[in-house]
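This document starts with one chain, in the form predicted on its own, laid out as structure tokens.
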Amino acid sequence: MNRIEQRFAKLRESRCTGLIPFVTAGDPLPEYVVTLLHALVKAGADLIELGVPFSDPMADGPVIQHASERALQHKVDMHKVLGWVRTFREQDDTTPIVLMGYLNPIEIYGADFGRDAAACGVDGVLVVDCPIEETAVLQPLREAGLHTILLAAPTTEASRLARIARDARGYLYYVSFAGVTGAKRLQVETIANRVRQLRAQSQAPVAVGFGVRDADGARAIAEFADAVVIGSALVEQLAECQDIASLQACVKRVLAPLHQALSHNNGVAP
């Protein structure tokens, strides 16, 4: 088992729902990532996605498109990202990390991608732009032991769903509504019957993200998902983050709560 396999088996074992919080890589400055990704891991996260800036983000709402642009101004890019994991697996080598982004980063890096993410301690790749149809060009990435995280969502048809659930590894990430990140709505009746359709048929977890804000939210979430992703909410509050204090404190501010709100749930049914 990978590092996601490993998280995922310890949160079934203590019946918790695990809190994933996905950040920008370069974001608010470049200077900070690896003291971010340890502050997140501090404040309760038990896997992290880190958000390769990328200038088209066509999934991504106005919040995350805004710290894309902010860190490509820094020069940010895939060589700096994989540093950036590199040295924050010197002190923490149990947090899963998965990078999150588009193709076309990892084409430009080139064929060694896969074999070198994996030497930094990256652990799976979720490509937005890359369907299930298309994903034989990530194989590389799987034969590298990386797993390529898939998406569903409301939008996706029975046939596809039905593949997409079987071929789930690590985890697998189901977008709440139809849209951007950041937007505030959850329907979560309507999300909860998709999970469960979705857990019926795969023996990958599902996490929920694209409309957690809150602790109470993710609390309802909590109810029927193995994980809660929270993004834009994070990310837009450490926009304002000028130094290492700040930064520190905005993420505990911002995750202590959810962490609290899954800490003290029982966890859906293994």
Contents of the next structure:
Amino acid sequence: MNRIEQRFAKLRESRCTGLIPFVTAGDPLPEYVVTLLHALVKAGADLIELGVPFSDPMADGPVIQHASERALQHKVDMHKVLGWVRTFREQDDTTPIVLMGYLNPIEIYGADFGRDAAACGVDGVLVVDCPIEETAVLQPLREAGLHTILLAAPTTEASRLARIARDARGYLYYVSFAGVTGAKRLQVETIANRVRQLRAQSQAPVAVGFGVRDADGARAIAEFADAVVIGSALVEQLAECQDIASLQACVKRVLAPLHQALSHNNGVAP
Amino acid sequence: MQKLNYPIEMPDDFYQFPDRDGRFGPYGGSYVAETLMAPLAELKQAYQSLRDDPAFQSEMQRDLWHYVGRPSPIYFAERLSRQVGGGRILFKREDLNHTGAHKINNTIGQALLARFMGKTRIIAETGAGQHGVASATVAARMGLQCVVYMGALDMERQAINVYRMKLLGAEVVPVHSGSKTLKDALNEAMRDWVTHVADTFYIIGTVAGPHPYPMMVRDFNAVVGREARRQMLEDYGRLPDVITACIGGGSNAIGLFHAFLNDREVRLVGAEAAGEGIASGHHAASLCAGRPGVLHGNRTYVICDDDGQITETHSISAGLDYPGVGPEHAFLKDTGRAEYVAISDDEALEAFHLLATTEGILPALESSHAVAQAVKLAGELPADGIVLANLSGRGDKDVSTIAALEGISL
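Please give the other form, namely the form predicted together with the partner chain, since only the form predicted on its own has been shown so far.
Entire complex below, previous chain first.
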């Protein structure tokens, strides 16, 4: 069992819905990353999705695109990202870290990526532009002990959904609507039906992301999902932070109400 | 992670590619977000059922003849050939098409497909504006709403084409993200598509993108090579010794090459943009100087740094200024079926002037790369040898660029 499974087992035990913040590695500033990760945990993060910046983030909306651009301007690269995870692990050996990004930086890193990432304490990798038809290229990552997190979307048709549900490891990321990250629509009933289908078919817990912006949204999703991802709404706020103190305050301000909403909801029936 | 690089064994039949997952050997595929897999499957299905549909084919044929002006002639550039020496240089005159380039072969096909699929809105990305103009043209012709995404920087550089698209009734949306050029316009068009899949058809302008685009755009442009092959046999009683075309994404090149893939005796040479020289780092030669990677939904050769970030490219010709290349070209390179070389800005400019003064033809700066390569290839051939080059577009659009480069104010 890696950290992801351990964490979801613990959440199930305590009947809580997980809170998964997404942040872009190196944004707003590279020197804040490790502090930011610890602040996220302190504010209630159960798992962290750490975005690896990419020059062509095709599936992301403007907020995360800009975060990615800022990080690249600060010369963030994969080696630095892995280094930050390693430093984070010196003080936190339980909070799972999933790298989220695009395939090209992973491939260009080379054959050692899986081994190096696992050695630094990465638990999973979510490759946005690698649908299930192409996941053979991620086999070396799985062999290194990383979970390759799969996505499902509202447009995913039934037979694919079944295949994705069957192959999902760690958790399954359900994209709540057809669009890019950070859009402002959330149709809870439709999402609920799809997530219930997925949960019925999959061993893996289901996290819902894209479009969760506040505690009310999170609470509604928590009725049927194992975890809630908060990305753009957080990244947007973090971008405004000028120093570490304001960054920590910002994390607390954004995550505390979500954490509050999720930890008193009695979770979702397994 | 596995390194996918050459050599790949030469297949007996190149027409078996792509396979059902859109792969040309290790290249191609569908590297997109999950949300796009359903619309891509819908597109693939629609295209497969329509490509052999007589109603679709006859309507397309009619438009290619009466609207585009096909077939385009093959022209023997006699004065040019005599001046440079060696074999005979022939041009496939795609510059004579309506809108002045090969791009319309593809947009006619995709817009028809959009209409058969019941889509009312088309979107497109454009760099120099040629594909945007070709998309806006067919949208006007078929009464479809048209939105064109264009990098903010490109919009400044290509103001006339922006205005041309607006005259044709299209909305041009500036893209301010990333490098504000073609690749970012493509990203933004994908984002639009993912958000509006129900009524929107995305017309990709080159043989890149996720499956089925590289196959579909190739098929629509393959009319160029089919015609050329037939014309060669009819008018010259033989196939050319070598054929050449310029390559950005590679649509005009694959269009010409495709009919000749199994004619092993015909050499295929693609001319990429060397810009200020490969060594300078300011180029757009993905096949000559890039490496296998994943960009815009397909596995192919890309220009990127050691962290996998796609880097800025340069070419005098905006239409070649792209950091990826169609996956079928990557495959043709690695199998050895086609050769890829790079032509510098200076060589292209020189070829532009040479063709203008010897033949009275202003080639597009993109096509000038093919002209330069044709001249080189002719020099290697005996007098009865034949090199056929794709004159993929006309150069009227580039007149002010060339004047500016040469310090002339108009």
